[in-house]
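Next up is one chain by itself, shown in structure tokens, the form predicted alone.
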Amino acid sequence: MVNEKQLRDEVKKLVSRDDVKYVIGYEQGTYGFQVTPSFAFTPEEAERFIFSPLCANNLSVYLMLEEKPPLRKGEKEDTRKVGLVVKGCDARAVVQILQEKGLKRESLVIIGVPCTGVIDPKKITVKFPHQIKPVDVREEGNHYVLTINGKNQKIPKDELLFEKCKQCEYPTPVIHDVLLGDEVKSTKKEEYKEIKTLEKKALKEKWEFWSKAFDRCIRCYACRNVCPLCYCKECIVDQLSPQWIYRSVNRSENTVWNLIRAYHLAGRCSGCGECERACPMNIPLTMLNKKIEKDIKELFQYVAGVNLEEKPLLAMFKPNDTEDTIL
């Protein structure tokens, strides 16, 4: 993991910088396993700055929330870089943002941090539950090393780890202004084991699957308030003229939204994670979306969100495309 003195007397350099406005990174939460966002505007905030296996958020969404209220008569708009510390999923999401144009390259500063893997804070939790007070964890091998109450406790890191992160090919930021530490090189492949399985299940098999995972949902939307790729300015379930998803709580609309959503992320979601993380009814949403990738990169040779030069999937075509769902 990255030396966390590098990465505070970076952040302290950027935040010192006329054309910086702010630096979004990571501090330790205020209990047990939480680490939660932080964002530094002055050199003294930077020193509030970690980054542990627990770092697990994708901080890309929050380029996607500042809010830009109306200009005042006669006032300029602020158009400062934006300084963000990511992790190699991170970074993808953050060139899938860069390639729709939802920002423009000039107004970020990347500051990239090669990842080993992050816990799973559901695995931690349930593994030691009602912990309250602050944890320290640090990397050791192929160990996690956790501090609880002053005594240290040494896990495997194969049970804590994000299963995402078992699977990553790209745990180095494929885009990055500064790089922390030396590059992670990946020689793991996404095999799609879990989705092969499911595919060849008979059709009534897999509904049941999926219709047992859906009837879960509460609608909470947290999914989309955690995504960075869900940046439209009104989502199609908050619209009511015309309402095209009912507000319901059952099978029919919970399917119906959790399928919009995935084929909105059709080419676009950079496996983070982030959606399965933050449902709190525990459905397999990263399965839906690995669904999708796999298809697509099957039929388009397509990968999201590792070349910045390269057109999003949706907005390009090749002659060699196959035009079989063509009518």
Partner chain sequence: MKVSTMEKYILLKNKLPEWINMITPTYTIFAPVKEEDLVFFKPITKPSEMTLAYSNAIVPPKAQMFHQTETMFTFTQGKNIRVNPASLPDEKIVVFGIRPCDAKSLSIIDPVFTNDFEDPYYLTKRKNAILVGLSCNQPTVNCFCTSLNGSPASPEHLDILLTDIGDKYYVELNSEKGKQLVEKTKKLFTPATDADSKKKKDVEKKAVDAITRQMKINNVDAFVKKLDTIFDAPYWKTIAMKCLGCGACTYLCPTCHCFDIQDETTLDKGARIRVWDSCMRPEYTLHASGHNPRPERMNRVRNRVYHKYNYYPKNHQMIACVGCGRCIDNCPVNIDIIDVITKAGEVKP
Contents of the next structure:
Amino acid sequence: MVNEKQLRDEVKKLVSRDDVKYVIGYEQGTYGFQVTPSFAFTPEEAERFIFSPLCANNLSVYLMLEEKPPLRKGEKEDTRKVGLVVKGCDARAVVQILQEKGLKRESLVIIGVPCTGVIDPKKITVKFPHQIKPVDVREEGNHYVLTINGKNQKIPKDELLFEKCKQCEYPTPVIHDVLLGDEVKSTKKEEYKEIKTLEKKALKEKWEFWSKAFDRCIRCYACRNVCPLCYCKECIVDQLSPQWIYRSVNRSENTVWNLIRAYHLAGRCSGCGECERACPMNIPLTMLNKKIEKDIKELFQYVAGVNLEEKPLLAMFKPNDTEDTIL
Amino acid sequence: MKVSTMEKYILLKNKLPEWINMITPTYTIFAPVKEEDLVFFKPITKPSEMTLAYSNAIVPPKAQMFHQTETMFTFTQGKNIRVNPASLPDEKIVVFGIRPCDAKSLSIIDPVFTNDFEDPYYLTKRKNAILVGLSCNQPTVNCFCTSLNGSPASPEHLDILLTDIGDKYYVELNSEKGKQLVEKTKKLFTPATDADSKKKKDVEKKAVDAITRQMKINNVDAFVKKLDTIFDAPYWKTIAMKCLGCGACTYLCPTCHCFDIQDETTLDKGARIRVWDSCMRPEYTLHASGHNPRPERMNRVRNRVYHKYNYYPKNHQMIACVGCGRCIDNCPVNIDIIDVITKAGEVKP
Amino acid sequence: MMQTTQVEVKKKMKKDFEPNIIGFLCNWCSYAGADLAGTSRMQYPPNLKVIRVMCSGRINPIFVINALQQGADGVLIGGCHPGDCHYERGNYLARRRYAILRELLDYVGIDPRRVRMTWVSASEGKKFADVVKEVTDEIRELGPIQQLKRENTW
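Please move on to the form predicted in complex with the partner chain, as the form predicted alone is already shown.
Whole complex next, starting from this chain.
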């Protein structure tokens, strides 16, 4: 894991620069195992920055959330850079945004953190449901060491890791200006076991599984807002003319919303799993995204957010793309 | 409606299923049901479907009175235009196992649906509902009802409150409605003794002590006034920086009551429906002209806090927050209302 | 005995069922192909309701899903043969989108055979009629759509 002093020093150096507006990183959350996004405008604010296995948020979402109010007369646009702390999956989202020309590379300073996996907050709160005081979590080999009320507890990594991290193929940020610590090489391979099992089931079973999950959806759109790649100026569900998806919360509309959300991320999703983490209703959203990720890997040999030079999947083609089901 | 001297009874735990079976034919019973590690209030047909070992339901029981999607009326289009009002349900319901904080939230939103205009959709369901509460013996990490003059075992705002005191429930009847429900099934209940009352008090005290997170504001009324002076503080911008603008906090809030009205149509007929809306979305305040009075996230985050802690107390003399902690639990970026309020108390005007 | 009659009834019901199929046909090839089938007086099932689009690349997956939501039992997308697109690449892009959509529908439990794509050129009136026949028969066999359809309970 990352040396926090090194991280803070790096951030301090960055925010002291004239051409950097602020740096986005993590700070201690308000209770238990929470870690919260933090914005450092000054070197003093950089003192708050941390990096621990609890830093699950994908901060690249804030790049596209930045509000730019209309300029007043005589005012000039602030073109200073934004600094960002990224893990492997977060960096892929950044690459994808750059690839789509959502942002300019020169508007970013990226601090890469070679990632050895992060803890799923849902899993850890199940183990310690009453933890209020912040907990220090360190990584030691294959274990996490938690210091709770002065006592150390050792928990195997596998029990707490996000599922996505167990199969992560890009733990070191594919794009970075500064890399903290040594590169982490991955020998893991995404095997899509869960996806393949579900694929094999009968249509009826699959529909039962998904309709039950979509019935829970309350359409809070946390999945959309937390996603770094959902940055349309007007989302299709907010559109009124034509209104493709009705506001009624029922099975039909919920299914369509969830399908379209997943589809709009086809060939763009970097697999950070933020949608599922944010979902208050525990809908297995990554299972939709991963399915598409698997298909495009098989059909078009395409992996999203890895190569800055590549064109977006659905904006290009190969003459010999699959024609299997075309009449 | 409230009974001055509260009647207190004892219901043995093993008699609870029998009681529920006895009232099932007359009432639709909504009770906590576990699904995918989450608890929902759902209609049950037999007592075994419900789970009573739960902290709180993910979606507040306001959803039983104020449906997320509600058809207001239907219409036909074309030459023979007709408007048919939606039929209002007259089924009697029992919300079983509702927590005292959620019951309070219903009392809080009542004025919204009664003051200027009597809202038939909400009120019919509200009037037909009997709230049978269950004291919260094990508050969760983010419970803070005691900061807002609530208690995890308060029968106020409920018709009946059950408190788990070991092998039996201590039953407090707090309204005529509650009395009537018990009256018909009287044989299951025995009068409570002083020892039982003491036990309940002990259980309550233990639960209150278990609530460790508190808003650190000395005087709630003074805080409400203080908000008037810090409206333009840069503080709001700093907390709004990390807000993503999703609706998880508002949809899951037991006192949030905003809705949107839309027409949904096919070629020849349609319906006017009302659905929950969230003030955290830019579209919420967007005018037809394109002007948006709350253009930035800062305006929207501040509005959520002000609506609950300033505007609502001014209009209805109550804070529109019950301290259930749902918005804290479900915020993807850890915007923590306890922290937000505590720090707002420290901001210099 | 009883069972066989029930199966027969079911079969008969399926036969009687006339599916609603929405066809998104590209202006330059498939639509012209449909036109040719008509002017050549070729018989094909009347279940297909055609919506003309300028190019198969114009078809947003939400068009397809929305058609199913509004009561279509199937959707047929028609484009120019690869290499023949009036806009050079529209059909190639549509082909990719279609492949992903079909897989996704299958994954959530909606029969992918309800959504089909075909290449029909302006001169292939016969092919158009054949494709429509094939698709209609297949969807008739599948029966009315159970998922996705808006209930419009009002």
